[in-house]
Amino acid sequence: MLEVYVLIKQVPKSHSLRIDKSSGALIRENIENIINPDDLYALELALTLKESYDAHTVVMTMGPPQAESALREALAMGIDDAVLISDPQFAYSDTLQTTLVIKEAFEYLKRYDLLITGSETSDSSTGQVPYQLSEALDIPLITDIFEYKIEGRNFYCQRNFGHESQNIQVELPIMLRVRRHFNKPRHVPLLGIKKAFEKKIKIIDFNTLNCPDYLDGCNKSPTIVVKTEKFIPKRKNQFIEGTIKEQAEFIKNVMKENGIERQWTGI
């Protein structure tokens, strides 16, 4: 049976976003949290694979204990099982530390055919983990697919690459990074909510993985948040008057003054 994992993240709802000024970290306790919006498209793809290929689907997240609610929501949508990677020693992990912990988790679980992620998270927007994890696990990562099929251990797909469309054939296991609007995520059925709370969630912690010291997110993450501040971009509004010819000449002069004309024309 095809073993499909969806990697999701629980993030603060946009209006609930608050930052600890002393540490620069997001405050995740006592606020409204949701499944990262981009990850819903990854979940929908997994559910489609379950229906089309009789795949066994698992949702996985790394986070604090309250991230269980995001997993339960995914289970309510129709995902079969859930894994929570959680330990105080994983707190404050940057994308590299997160990747290394998830890599250890998959080596512990051993069996996986397809790993699916969303495009990026709304709380950090780095989009780095899919690329790093594919390198760590030494499996291909395919992005921007719009058509696919699976035959045996082979995955066939078409993807957009700039102005090109590529036909790809690759052997499982692989990773897929799904863009927003790739599909239409389904709503959570009422019956699914009841079933979701009957499911047991598998917990993976520091001791489960027998992690080496370098996976201590609190102290070993190479990225350190020094300061966080709210940035409001300001643009200069300028109205251009005159005839079309005069307006075009004005814009041309502005481009010259800012070196844009040279970049645009290559002269």
Contents of the next structure:
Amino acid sequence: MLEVYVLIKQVPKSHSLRIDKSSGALIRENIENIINPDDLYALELALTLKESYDAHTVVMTMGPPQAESALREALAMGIDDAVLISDPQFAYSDTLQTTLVIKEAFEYLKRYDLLITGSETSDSSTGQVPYQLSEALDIPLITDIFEYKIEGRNFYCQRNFGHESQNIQVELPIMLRVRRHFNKPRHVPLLGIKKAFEKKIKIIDFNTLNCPDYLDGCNKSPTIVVKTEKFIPKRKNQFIEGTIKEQAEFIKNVMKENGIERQWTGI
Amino acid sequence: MNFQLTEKQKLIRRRIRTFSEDFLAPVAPIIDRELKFSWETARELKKINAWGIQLPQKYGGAELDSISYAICIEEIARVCASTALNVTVHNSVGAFPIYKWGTEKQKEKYLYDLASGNKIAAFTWTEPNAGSDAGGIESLAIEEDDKFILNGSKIFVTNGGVASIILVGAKYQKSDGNHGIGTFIVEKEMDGLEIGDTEDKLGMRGSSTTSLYFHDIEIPKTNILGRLDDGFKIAMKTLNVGRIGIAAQAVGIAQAAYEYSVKYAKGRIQFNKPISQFEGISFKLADMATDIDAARLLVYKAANFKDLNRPFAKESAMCKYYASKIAREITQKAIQIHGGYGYMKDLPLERFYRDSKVTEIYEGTSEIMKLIIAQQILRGDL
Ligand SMILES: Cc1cc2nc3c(=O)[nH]c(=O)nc-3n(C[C@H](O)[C@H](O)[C@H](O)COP(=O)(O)OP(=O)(O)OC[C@H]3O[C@@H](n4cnc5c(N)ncnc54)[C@H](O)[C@@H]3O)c2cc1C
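Having gone through the form predicted on its own, I am curious about the other one (the form predicted together with its partner chain); can you provide its structure?
Once more the chain from above appears, this time first in line as the rest of the complex follows.
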């Protein structure tokens, strides 16, 4: 049986995002939390896999205790089991610390064939964990797939590569980072929700793992948030008049003035 | 006392909201305009167990608590009140009584199809000469050997044109008042059932409302629901449950109108400021928010009493009376806040207004709700 892990993160719902002025960090108390939207596509892929292959699906997240509700939601969608990696020691981990803890978790769990992630999180948008984790676990990472099949230990897929597509054959275990809108995440049945709350969630904490002492999120994360600023790109509307040629000339000048002019060299 | 929803209830609210916004929002204006029950929507609702929200898992239901039920209906109604009506009638006055008073055989026979939504249910009591006076029905089911022969007619049947399983109130002997009344399970396939035209109506136009005519329908005795002479009691107890759903529906409509209003009032500029900065508007919003909260809490209270197996006739009448009243008022205020735009069909405000009205009428008018509340408090249930 294939052991399929989906790695998700709980994030604040975008409309309730607020930033603490003094620390520059996101306020995570008393706000509505959801599954990171990109991760829904990863969950959907796992559920689709289960329909065609003999697979056991597990959803995993590293986060505070309240991240449990994101796991319940994934269970409600139809994922079989859930793992919560949580410990005060892991608080404030940056992407590197997160990766290293998750790596330890997989060393501890031992069996895994397919790790699926979304593209990036809506609350920090680095998209780094999938790449780092594939390095840490030393397994291949394939991004942007659109067709796939599994035969024995072989995974065959097609992936987007700019304007081309690549055919890939690779041996499990692997990691997949799926693109947004790669599929259509299913709606959650009410019965699924009911059953999700009857399941037991496996908790992995600092002591469960044989953590080397550099895995201490608060103190060992190399990332420092210096400042968080609201950034609003400034736009200006301007109507251009004249013949097509004059208009083109005008635009060229604007580009030149702003240092974005490029000479068209042809192919 | 705890005013927090459980994590499960919160998840239900969020997921039913997402579902409604994805699937119901695009069809709501269409079915309203075209006076059409949407089978496609009915199929989507099957996928999320909306036709068996509280039925036991054994039959394929989601076996949820009554507050979760109210949340589901509210969230559906917030986007499409007609769909909420179809769903709540099916669940609360169609499937529920069969689960509550049905024999094992009846449950086995009907509940799987009802929980899955393969079959839709209706509950029909109202007749041309019997509305609020529910004991005044004239449909007649005369006993003959091992069956009853049903004749008569019903009006204003929700799900009338789409239901396969229909609960019918009928007299089995000529008598005055609430006696001699039975509740019968009529199946669509039975000979002698005629379905009238779809009623053209002010609101809830995505719900199929029809008359039903019974011409010598042979109903086997195995299709009596509960004890034969308990028909009236079953109907009244069923409506106590149904009203929680209707009240939740009213809250959903009000909530939608309120959300539109807040957004609009913040964005609409007149006299160089958002109209939300005029007290005439902001106080309306404050009233709306307060009324909705109060109505929702009354709904949850009735739902909770039901789950605790406490009497809840009064609570259910109160929540329906209050929620339907504020829904009508709030949808009207919402149009006022939107000015002329609110009156146009481009925005859904006029639909909310039209949809809200009937919550004060069906499953007992507001006058009848007050009658019930008064009876209960005067009886000593202060
Ligand atoms: C869209 C829609 C769907 C419906 N679906 C269903 C359904 O699925 N099944 C079903 O059985 N019925 C259904 N009904 C019928 C509904 O329940 C009745 O319309 C309602 O109970 C009122 O009955 P009536 O219309 O005969 O009005 P009446 O009873 O004639 O009432 C007329 C007016 O008199 C008032 N009144 C009556 N008696 C009293 C009193 N004692 N004290 C004070 N005031 C009183 C009423 O409140 C009302 O204002 C539906 C109705 C509508 C509009």
